[in-house]
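Starting off, we have a lone chain in the form predicted alone, written out as structure tokens.
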Amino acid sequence: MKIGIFCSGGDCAGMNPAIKAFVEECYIRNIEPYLIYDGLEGLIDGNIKKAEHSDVSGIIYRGGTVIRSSRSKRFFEKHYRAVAHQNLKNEGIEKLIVLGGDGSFRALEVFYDDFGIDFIGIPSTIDNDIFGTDYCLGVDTALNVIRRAIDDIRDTAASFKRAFVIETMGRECGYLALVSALTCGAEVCVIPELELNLSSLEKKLKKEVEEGRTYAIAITAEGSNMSETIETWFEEKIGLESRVTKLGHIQRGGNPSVFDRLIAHEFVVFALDRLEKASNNHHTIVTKNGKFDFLDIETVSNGKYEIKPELLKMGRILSGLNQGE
């Protein structure tokens, strides 16, 4: 059996540990492993190589992905999918593992419908917004990158009596912002999933400033589009000089955490187990309540990820809401 692996969409820490585990597990199982470079674009261009141990030696501690990634408009044209299929046939590759998000999984579902190429998707996105799984590869590392940044910014905030608005990634999902706000002691959290009561927060923070508070931290998700608004609010309503820091792409990088290295290996093992034992695979591997399972792509694509109600409840006070609101 020959199986290929590639990355698609945004990179994240944990991809390299997954690639290393894939190659090593394949050789243990007498499977021929293939690396597909540059994601879906590489699949079209035939940038495919049989993997050797030397290709993955020393990559487990590195962020990003050594086989690179891409986004591909070409892949949504059937002509280019046919080219990609022929490239796989030329190498004798029968099945695929893709590290990516739901957009990547949808692309592979179309590929499966066209040519019957089995695949398993491993959820890999720092936004942690894929339906059906509690955890996506790379999230723990991203949260630790954010935590370090907030801790460092707090030093300056305290030194200058300033409010800092720190924007995390998360276009439609506020998971990173919410968890970071809760674990870093922020005073304000702004995410798409929670209404924002600035009047309540104003009353609370003004009282704290009167009682001696000299600085404040607000965490916003990029999808809220509220960073500059909160900056102005701090200055005009709370009376604190304010700055905005947008963390941007540093959140995708960094050495993979122990947790991301371990779950990357677990994802790969379960994916290979499925590909070895079953056919007609067009599924995403998910983890729910500490257990691994598989969901078909249609279910994953049509579902909408929701942050756990328990986390949202804890975040309400940081959005100016009472528990009963």
Ligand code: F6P
Given for the second form:
Amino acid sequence: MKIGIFCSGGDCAGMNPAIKAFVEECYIRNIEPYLIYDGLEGLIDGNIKKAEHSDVSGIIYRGGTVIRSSRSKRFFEKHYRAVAHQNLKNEGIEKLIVLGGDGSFRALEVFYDDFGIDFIGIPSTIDNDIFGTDYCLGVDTALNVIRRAIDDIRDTAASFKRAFVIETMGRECGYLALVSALTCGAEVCVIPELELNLSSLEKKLKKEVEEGRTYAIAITAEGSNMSETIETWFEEKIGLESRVTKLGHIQRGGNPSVFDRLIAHEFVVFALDRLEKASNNHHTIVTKNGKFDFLDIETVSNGKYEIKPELLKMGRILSGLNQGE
Ligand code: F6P
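Take the protein just shown as the form predicted alone and give its structure as the form predicted together with the named molecule.
Every chain and every other molecule in the complex is listed next, the one we just looked at coming first.
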């Protein structure tokens, strides 16, 4: 059997450990592993190579992906999908593993409908916004990158009596911001999933400033679009000089955490088990309450990821809401 692997969409830490595990597991199982470079664009351009051990040695600790990734517009056109299919046929590759988000899974679902190419998706995005899974590869590393950045910014905040508004990535999902705010001791958290009560936060923070607070930290999710508003609010309502730091793409990089290395390997083993034994695979792996399972792509695409209520409840106070509201 020949199986190809590729990355699609935003890169994240954990992709390299997954690629390494894939190649090594394939050799153990007498499967021929293929690396598809540059994501769906590479699939169209025939950028495909039979993997050797040397391709994946020394990559486990590296962020990003050595086989690179892309967001492909061409793949939405049937003509280019036919070219991609021919490239796979030329190599004899019958099945695929894709590391990506739900947009990539949807693209592969169309490919499956066109040509019946089996695939398993491994949820891989720092946004942690894929329906049906508690965890996406790369999130733990991203949270640790954010934690280090917030800890460092706190040094300046404290030294300069400033308020800092620190913006995380996550598209429309506030998971990264919420978990970071809770674990890094922020005073304010602004995410799309929670209403924001600025007047209640104002009352609370003003009182704390009167009692001696000299600096403050707010974490904002990019999807809230509120970073500049909070900066002005700190200056005008709380009386603290304020700065915005948008963490940006540093959140996608970095040395993969132990958790991401291990779950990358587990995802790969689980995907290969299914690809080896079953046919008609057009599913994504999900992890729920510590257990792995599969969901079909339609279910994943039609659902909307929701942060678990217990976590949201813990964050309410940082958005100026009562616990019970
Ligand atoms: O989906 C991952 C992500 O990093 C989002 O958090 C962010 O909104 C987006 O990708 C940034 O995309 P790009 O790298 O194309 O600027």
